[in-house]
Structures are given as structure tokens and as C-alpha cells.
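Just one chain is shown here, as C-alpha cells, and it is the form predicted alone.
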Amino acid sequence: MLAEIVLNIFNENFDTQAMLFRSPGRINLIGEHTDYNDGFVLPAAIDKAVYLAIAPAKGDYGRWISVDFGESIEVSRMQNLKISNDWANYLLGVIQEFRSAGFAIPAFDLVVAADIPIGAGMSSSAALECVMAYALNHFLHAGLDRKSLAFLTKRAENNFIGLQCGIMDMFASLHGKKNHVFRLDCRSLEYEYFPLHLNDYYFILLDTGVKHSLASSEYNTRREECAEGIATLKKFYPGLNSLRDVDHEMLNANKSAFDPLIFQRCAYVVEENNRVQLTCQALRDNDLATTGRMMFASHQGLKNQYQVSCAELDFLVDQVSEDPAVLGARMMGGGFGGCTINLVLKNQAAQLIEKISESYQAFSGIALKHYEVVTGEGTGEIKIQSLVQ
């Protein structure tokens, strides 16, 4: 068990009593690139997580050990600039936000490891930020609730890492509930859980094995394009603040005022928000067929209107689109690589994966990885005594 490995490594390296925390990755059933437009998303925490053993250090420097990267670094309690170890910067960003809020930060010793595949679109970075924030909240007696921690970790990503992400990943990691997805209103941050009755189906992520270099820059560009769309619409509807408040009638009535590319970006966001609502109703009705259709439609929008897919993602979705074992599939995450999420009949999954692995290897030259995921609980402490019982 990874939690035990992390704790054992901490005990081998330090003579203090650690506390142990975990924070999960996430899937997003539907609602991509809607979060930073104040829209709706439908994520779930998963059973893969970041594990952190941590205790205050005895001096002004702490030692941070990454099991996954095989690195050990010393970090000053006053460190406030990025360092060359990318994984550590996500932790530093969280520390900076606590410091900005007026908290005095001691040095910490820590060991961190994860079984969330990096670069696969399951938000390993958000999980890393959330586990650090949850731990600091405990050690500093900060008294922040989960919603406040989601905001704090989002600021860490925006301000320190420099990615202008929305709040979905952090919120999902902190608020997950086993056997549920939840609809998050990214403006009000109200949320509602929906039970997942998957019956003979489950989720499989197919990993393209690529992450194209334009992912981060294009992400920020899409935000700018959406802002341009709102600026265009505000000429006709001065009270508008985000694409969340836009419908098809408003878009189509003023189509001639738009740059064609900006119109397509806005149309995608409006349609994706609607797909989230339709999927929620389908889940209420235990209608997995409609849920699957919404997933396929989402991918087409991401590919053709929002243009954040790539050849590898499209290939994997195309390969399963006519397979009776698959109810739905789409790219998941920011785009330009990572995984597709697939709703697959359990008893035909092995045969499907074997077939697609062959064709994907021939297409891309990359060995296809796959991950079976189930929903899990959100960020929390692991009681150490529970590991030795």
C-alpha cells in the first residue's frame, strides 16, 4: 500500500512523528473548459491519490523527498521563488498562499508519492496542491473549510505556477464522495451529488501517452478567446459577465458581430453547459445510454469547435465510437494529449483494450496504457494506527 511506503520512507529518514494525508485525482464525466467560464462541471474524485507524510522540521530548512522522482531537496522556510524541481513548486505555491494570508510558515520535512499517472489528465498537480493545503491547514490551525482550501489552491496554481486554471480540479479533489459524481456550479460553488449506478459498466481511461507542448499556452488562449466573446456580447447585453449566462438565441442573434473563430468557442461553451444539465438528468433517470451520447457529443465539440483535441485523442474516440461495448467516450482534461474517458461494458473491456492497443500502436508508435478508475473519497487524513491494524 502506497500510504505505508510513504510513511516507512519518512520514518527511515526523520526522527519526528509524521502525520499522513492523501488527496485524490479526479475524472470529469462531462463539462470541459466550462469552469473558467462560470459554468457547470460534473467531476468525481477517484481511487488514485497523492500521499504525503509530513512533520515540522527542527531548523530553518526542511528536507522534501519525492518517491516518484527519486529526489531529495532542502527547502528553506522562507523560500518564495520557484526552484528547478517542478513537483516541489506546487507545494511552494500553496505555502506562498498561506504566507500571503498572514500565516508564519515553519520548515517542514516531508515525503510524497502518488499513484495518479502524471500527464494523463487526472489532475495529479491539483491533488498535490490539495494535500499540502489540507496538511498546512491542520498544522497551522488555520480553520479553513474545504471550499476555502479549493480557492487557496487555485490561487497557488494561478499565481505561482502561472496556469490560469479554473477551480474544478481542486474542488473535486477536496469534495469527492465514493460512488458519486457531483455537479459544481463554478460561479456560486454550489454543488449537488449524483449517485453513479453504472451496473455492468465502468470507466476506463485510455492514455494517449502524449502531451503536446502547446497545451498550456493554448489553454490560456482559450480563456482570452472566451473573454473576447463576452466583450462582443456585452455590446448587446451590458449586464453579461460570463458565457454561463449566454444561450443559443443570444449567440445566433448576434452572430454577424463575432469573429467566426470566437463564435465557435462561445458556441461550444454554451452547448457543453447544456450537456452537463442533460447528463445530470440522465443520471437521475439511470439512463446510461444518454450519458454516453452526451460524452460523444462533448468530444466532437472539443475537437471541432473548441479545437483542444489532437490526432491521438481523436483516434481513440473514433475507434470506440461504433463499438457496442462502449456507451460513450471523449477526451478528458485540458486537451492536446492525456486520456480519453470511456464508459465500457465490463465483460467486454479486455477484448476492447486488446483490439485498440494494437491499432493505436500501429497509428502512433506508442504503447497504449489504460486505467480502470472508480470513484473515491476526497482529501483527508489517514490515521496511522489504521495502517498497522
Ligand code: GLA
Second form
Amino acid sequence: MLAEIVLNIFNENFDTQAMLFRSPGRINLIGEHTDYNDGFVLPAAIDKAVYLAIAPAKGDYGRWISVDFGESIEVSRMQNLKISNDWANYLLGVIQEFRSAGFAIPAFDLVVAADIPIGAGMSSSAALECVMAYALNHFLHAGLDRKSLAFLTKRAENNFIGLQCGIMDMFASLHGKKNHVFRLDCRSLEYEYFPLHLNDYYFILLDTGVKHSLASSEYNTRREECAEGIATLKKFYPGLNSLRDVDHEMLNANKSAFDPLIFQRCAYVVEENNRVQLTCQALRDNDLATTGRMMFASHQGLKNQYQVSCAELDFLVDQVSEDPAVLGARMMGGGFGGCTINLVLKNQAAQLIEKISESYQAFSGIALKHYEVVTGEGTGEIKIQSLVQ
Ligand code: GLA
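Follow the form predicted alone with the form predicted in complex with the named molecule, if you could.
The complete assembly is shown below, putting the previous chain first.
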């Protein structure tokens, strides 16, 4: 078990008493690129996580060990700029936010490892930020609740890493609940859990194995395009501040004022927010067929209107779209690579994966990886006694 491995490595390297924390990755059933538009998302935490063994160190320096990257580095408690070890920057970004909030930061010894696939769109970096924030909240007696920790880790990503992401990934990692997705209102941060009754179906992620380099620049561009859409509409609706409050009537009534590309982006966001609500109703009604249809429709919007998909993602969705064993499929996360999420009939899954692995290999030259989604609990401490048999 990874928690034990992390703790053992800590104990081999340090003679202090560590505490152990974990924070999970996430999936998103539907509601993509809506979080930074004050809209709705429907994520869940998964059973794959980042594990952190950590204790305050004496003096000004601590040692940070990444099991996954095979690196061990000395870090000053005063360090407040990026360093060349990418994984460590996610931790430093969180420390920097606590420092900005007025906390004195001691040095820390720590060991970190994850079983969330990196770069596959399951938010391993948000999980890393969340596990560090949760640990610091404890050691610094900061008393922050989970919502505040989600804001803090989002600021760490925005300010220190430089990606203008929304709140979904961090919020999902901190608030996940086994066997549930939850609808998050990204404006009020109210959320509601929906039990997943999948019966003979389950979610499978198909991993394109690619992450195109334009992912983060295009992400920030989409944010700007949405802001431009608001600026256009504000001329007609001065009180308007986000696409969350826009509907089709408002868009269509003012279509001629829009740059056509911006119109298309805004139409996508309006429709995707609607799809989240319809999916929630479908989950309440145990209507998996509608859930699946919403997923396919979301993909079409992401591909054609919002234009954040890529050939590999489209290929994987196309391959399953006519398959009776698949109720729905779409790209998941920011786009330009990563995984598709698929709602698949369990007893047909092995056959399906075999077929698609072959065609995907022929199409892209890449061996297809797949992950069965198992939902899990949000960020927390792992009591060390619970590991000792
Ligand atoms: C990335 C971001 C999230 C969200 C998604 C798209 O995962 O980190 O905030 O915007 O893309 O839905």
C-alpha cells in the first residue's frame, strides 16, 4: 500500500514522528470549462491519491523526497520562488499562500508519492496542492475549513504556477465522497451530493497518452474569450458579470453584436450549464440513458463550439459512439489530450477495450491505457496506527 511505502521511506530518512495525509484525484462527469464562468460542474473524487508523510524540521532547511521522480532536495523555509523541480513547485505555491496570509513557516521534512496517473487529466497536481494545504492547515493551526482550503490551493495554482484554472479540481479533491458525484455551484460554492446508481454500468477512462503543448495557453485564451463575451453582453445588460446568468434568448437577441467565434464560445457555456442540470435530474431519476446522451452532447460542444478537443480524443469518442455497450462518452478536463470518460456496460467492457486498443494503436501509434473509475473520499489524515497490523 502506497501510504505504508511513503511512511517507511520517511522513517528510513528521518528520526522525527511523521503525520500522514492523502488527497485524491478527480473525474468530472459533466460541466467542462464552466467553473471559471461561475457555472456548474459534476465531479467526484477517485480512489487514486497523493500520499504525504510530513513533519516540521529543526533549523532553516528541510528535505523533500519525491518517490515518483526519484528526487531528494533541500528546501529552505524561506524559499519563495520557483525551483527547477516541478513537483516541488506545487508544494511551494501552497506554502507561499500561507505565508501571504501571515503565517510563519517552519522547514519541513517530507516524502510524497502518488498513484494518480500524471498528465492524464485526473488532477494529480491539484491533489498535491490539496494534500500540502491540508497538512499545513494542521501544523500551522490555521483553522481553515475545506472551502477556504480550496480557495487557497486555487490561488497557489493561479499565482505561483501561473495556470488560471477554476476551482473544480481542488474542490473535488477536498470534498469527494465515495459512490457519489456532486454538483458544485462555482459561484456560491454550494454543493449537493448525488449517489451513483450505475447498475450494470461503470465509468472507464480511456487515456489518449498525449498532452498537447497548447493546453495551458489555449486554456487561458478561452478564459479571455469568455470575458469578451461578457463585455459584449454588458452593453445590453449592464448588471451582468458572468456567463452563468446568460441564456439562449439573451445570446440570440444580440447575436449581431458578437464576433462569431465569441458567440460560439458563449453558446457552449450556456448549453453545458444546462446539461449539468439535466444530468442531475437524470441521476435522480436513475436514467442512465439520458446521462449518456448528455455526455456525448458535451463532447460535441467541446469539440465544435469550444474547440478544446484534439484528434486523439475525438477518435476515442467516435469509436464508441455507435457501440450499444456505451451509453455516453466525452473528453474530460481542460482538453487537448488526457482521457475520455465513458459510461460502459460492465460485461462488455473487456471486449470493447480490446477492440479500441487495436484501432487506437493503428491510428496514433500509442498503446491505449484505461482506468476503471472507483470513487473515493476527499482529502484527509491517515492515522498511522491504522496502518500497523
Ligand atoms: C482544468 C481546470 C479546471 C477546469 C477544467 C475544465 O481541469 O483546472 O479548473 O476549468 O480544466 O473544465
